[in-house]
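One chain is shown next in C-alpha cells, namely the form predicted alone.
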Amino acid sequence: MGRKFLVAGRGGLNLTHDESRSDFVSRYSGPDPAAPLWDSLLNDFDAAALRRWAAELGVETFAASTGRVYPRELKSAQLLRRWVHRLRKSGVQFAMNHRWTALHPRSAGGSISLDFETHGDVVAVAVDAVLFALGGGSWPETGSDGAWVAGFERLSLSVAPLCASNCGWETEWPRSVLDLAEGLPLKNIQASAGAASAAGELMVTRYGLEGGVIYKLGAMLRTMTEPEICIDLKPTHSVDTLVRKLGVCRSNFLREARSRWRLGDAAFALLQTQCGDAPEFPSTEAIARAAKACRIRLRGPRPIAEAISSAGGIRWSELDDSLMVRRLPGVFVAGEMIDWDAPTGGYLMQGCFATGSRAGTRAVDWMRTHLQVTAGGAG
C-alpha cells in the first residue's frame, strides 16, 4: 500500500508548503471555474490541517527555508506505517491486487455495483456511496496508471486528457551545447513563457530542460502551439549594466562575457546558440540583449510516465462542490483524478488532501442523508 507515497518519499516526502495563503490558492491552476473551489477546500483543510493530521500519528514537521514541509526524519515510511496501523484499528479493509473495471449507477432504490477484476475472476461489489481517488497518468509503476479514463467515459464523463506536468521540455540542442553543458545547471536564472514567469535553476540535459523553472511554466507552456521559453541569465542586471562591465572590448564579446558576467559553462552554451549561424554577436548591446532574452524552442514535454504529476482528469463542471459526479449520485471522486495542476513544493500532496478530506467528509454526510431517506421511506 501507498507504492506513491513512498516514491514522493525519496525526496523528504515534501507534504505542503508554508506561506501566505493567497499566495498557496494562487499555485492552484485549472479551468476558470475551479478557481473559488480550490478556495473553498484550502480552507477546509490548508497546511496546517496537514500539519496537524501528521502529529497525530506521532511524526513532527518542519518548514525549511524555501517553505517546503518535510516530516522531521525526511522519511515516507514511518508516517504511512502509522497511517495504515490507524486506518486497521478504525476498521477499515484493504483488499490487495483489485483493479476496478466497470461502475454501473444505482438504479431506483438500489445500490451503486462496481467490478473488480483480480486473479483472472470479475468480483462485483454493491455500495451505497463511493469515493474514487485512483490518482493520475505519473509513476505508473505505482499502479496510477490512468487506466480508469476510459471506464468515466464510457459513463458518458467529460474528461480532459491526461498530460505530463511538472516535467522536463525537450528541443533539439546544438552539439557543441551537450559537449559543453550536458547535465550543467543554469543558476540564478529568470525565466517566461506568455505571461507566466519562475525565478531558480534549470538542468541541461541531453533531450532539453529540466528543473523546478520549467516545472511552474509547464501549464503555460501546454497552451502553447509553439512553446518558448525566454530565458535571462542575468536577472539581477539591466542591459546597460551588462554593457558596462564589457568595458570598451571591440571583439572576442562571447570570450569576455564568459570572464566579466562570470557565466558558468551552461549559460555560455545557451548564450552562444543565440549568435544563430554567425560566429561571433556584433556588438556589446547585442550580446548583452541576447544575455537578457535567450529564447528557447520547445519540442514539447517528456513522457507522462516520466513526469512527476499529471494534469487534466475529470472535468469540474461534471462535479458539484462536494466533489460529487453531479450525473451520479454517491459517487466521489477526489486527488489526481480531477483536472487540476499545481507546481512541485508541497502543493500536489496538499492539493489531494484538500481533495480527499472534502470529497471523504462529504460522502458521509452524503451517506446519511440517503441511508435516512431510504429508511424513511420503507418505514
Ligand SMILES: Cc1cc2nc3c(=O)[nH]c(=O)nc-3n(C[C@H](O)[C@H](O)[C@H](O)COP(=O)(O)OP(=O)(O)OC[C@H]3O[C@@H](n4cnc5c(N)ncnc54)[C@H](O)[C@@H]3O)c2cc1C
The other form holds:
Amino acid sequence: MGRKFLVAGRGGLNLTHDESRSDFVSRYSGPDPAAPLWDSLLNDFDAAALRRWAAELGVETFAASTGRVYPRELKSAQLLRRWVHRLRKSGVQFAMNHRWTALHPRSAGGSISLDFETHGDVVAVAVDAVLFALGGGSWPETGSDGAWVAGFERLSLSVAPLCASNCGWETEWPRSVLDLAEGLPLKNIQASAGAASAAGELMVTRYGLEGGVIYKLGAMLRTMTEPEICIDLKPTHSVDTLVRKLGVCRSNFLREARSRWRLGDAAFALLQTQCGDAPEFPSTEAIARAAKACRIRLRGPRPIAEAISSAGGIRWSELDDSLMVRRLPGVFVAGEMIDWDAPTGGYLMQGCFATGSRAGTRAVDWMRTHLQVTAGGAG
Ligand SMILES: Cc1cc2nc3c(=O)[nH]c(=O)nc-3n(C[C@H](O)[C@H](O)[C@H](O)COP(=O)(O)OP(=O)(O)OC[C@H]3O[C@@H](n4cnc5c(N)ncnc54)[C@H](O)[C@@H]3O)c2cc1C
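Mind pulling up the form predicted together with the ligand next to the form predicted alone we just looked at?
Below is the entire complex, every chain and molecule, led by the chain shown above.
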C-alpha cells in the first residue's frame, strides 16, 4: 500500500510548501486551467491542514528555509504505517491485489457496479458511490501505470493523454560537453522557455538536462513544437559587467572568460557549444551575450516511467466542483489522475490531499443527500 508515497519518502517526503495562498495557487497549471477551483480546494485543505493531519498521526513536520515542508524524520514509512493503522481501526477494509478494470453506471435506482481482476478472476462489486484515486502514469512499478485511462475512455469521458512531468529533458550533447561536464551541476543559473523562467540548478546528464529548473519549465516546454531553453549562466551580471570583467582581451575569449568569470566546468562546456562551428567567439561582447543566453535545443522529455509525476488525466470539464464526474452521479476522482500539473516542492502531494479531501467529504455529503444513508452507513 502507498508504494509511491514510500518512494517519495526516499527524497525526504516533501509533503507541502510554506508560502502565501496566492503563490501556492499559482503553482497549479494545466492545459485546462481550473485556477478558481484550486483556490477553493486549497482554501478547504491547505498546507496547514496537511501538517495538522500529519501531527494528528504523531508525525511532526518542519519547513526548511526553501519553504519545503518535510516530516521531522524525512521518511514516509512511519507516517504511512500510522495512517493505515488509523484507517483500519476506523473500519476501513483493504482489498489488496484487486485491479479495477471497468465501471457499469448506475441503472435507475440501482447501484454502480465495479469490476476488479484478482488472481485471474473477475469480481464485481456493487457500490453506492466510488472515489477513484488511481494516480498518474509515472513509476509504473509502484502500481500507478495509467491503465485506468482506457476504462474511463470506454465511458466516453474525455481524458487528456498522460505525459511525463517533473522530468529530465533530452538533448544531443557534443562529445566535448560530455567529456567535461557529464554529471556536473550548473549552479545559480536562470533559464527560460517561452514566457516561463526559473532560477536554480541544472545537472548535465548523459542524455540531457535534469533538475528543478527544467522541471519548472516542463509545462511550457511541452507546448513548444521545437522545445528550447535559454540559460543565463551569470544572472547577477549584465552583459556590460561581464565585458568589463574580461578587461583588455583580444583573443582566447573562452579561456579568459573561464577564469575571470569563474565559470564551473559545466558552464564552460555549455558556453563552448555557443560558438557554433567556429573555434572562438569574435569579441568580448559576443561571448558575454552568449553567456547570458545559452540556447539549448531539446529533443523531448525523458520517458514517463522515469518522471516524478505525470500531467494529463480526466479533464476538469468532466467534473463538478465536488470532483464528481458530471455524467456519472456518485463517481468521484482525486489526485494525479485529474488533468493538473505542478512543480516539485510539495505541490504534488498537497494537490493530491486537497483533491482527495474535497472528493471524499463531498462523496459522503452526496450519499447523505441522495441515498438517505446515515453517517455511520456511509462507509
Ligand atoms: C520518485 C518520486 C518522488 C516523489 N517525491 C514527492 C515529494 O517529495 N513531494 C510531493 O509532493 N510529491 C512527490 N512525488 C509525487 C507524488 O508521490 C504523487 O504525486 C502522488 O503519490 C500521487 O498520488 P495519487 O494518490 O494520485 O496516486 P498514487 O500515489 O500513484 O496512487 C495510486 C494508487 O492506485 C493504484 N492503482 C492504479 N491503477 C489501479 C487499478 N486499475 N486498480 C486498482 N488500483 C490501481 C496504484 O497501485 C496506487 O496504489 C514523487 C513521485 C515520485 C515518483
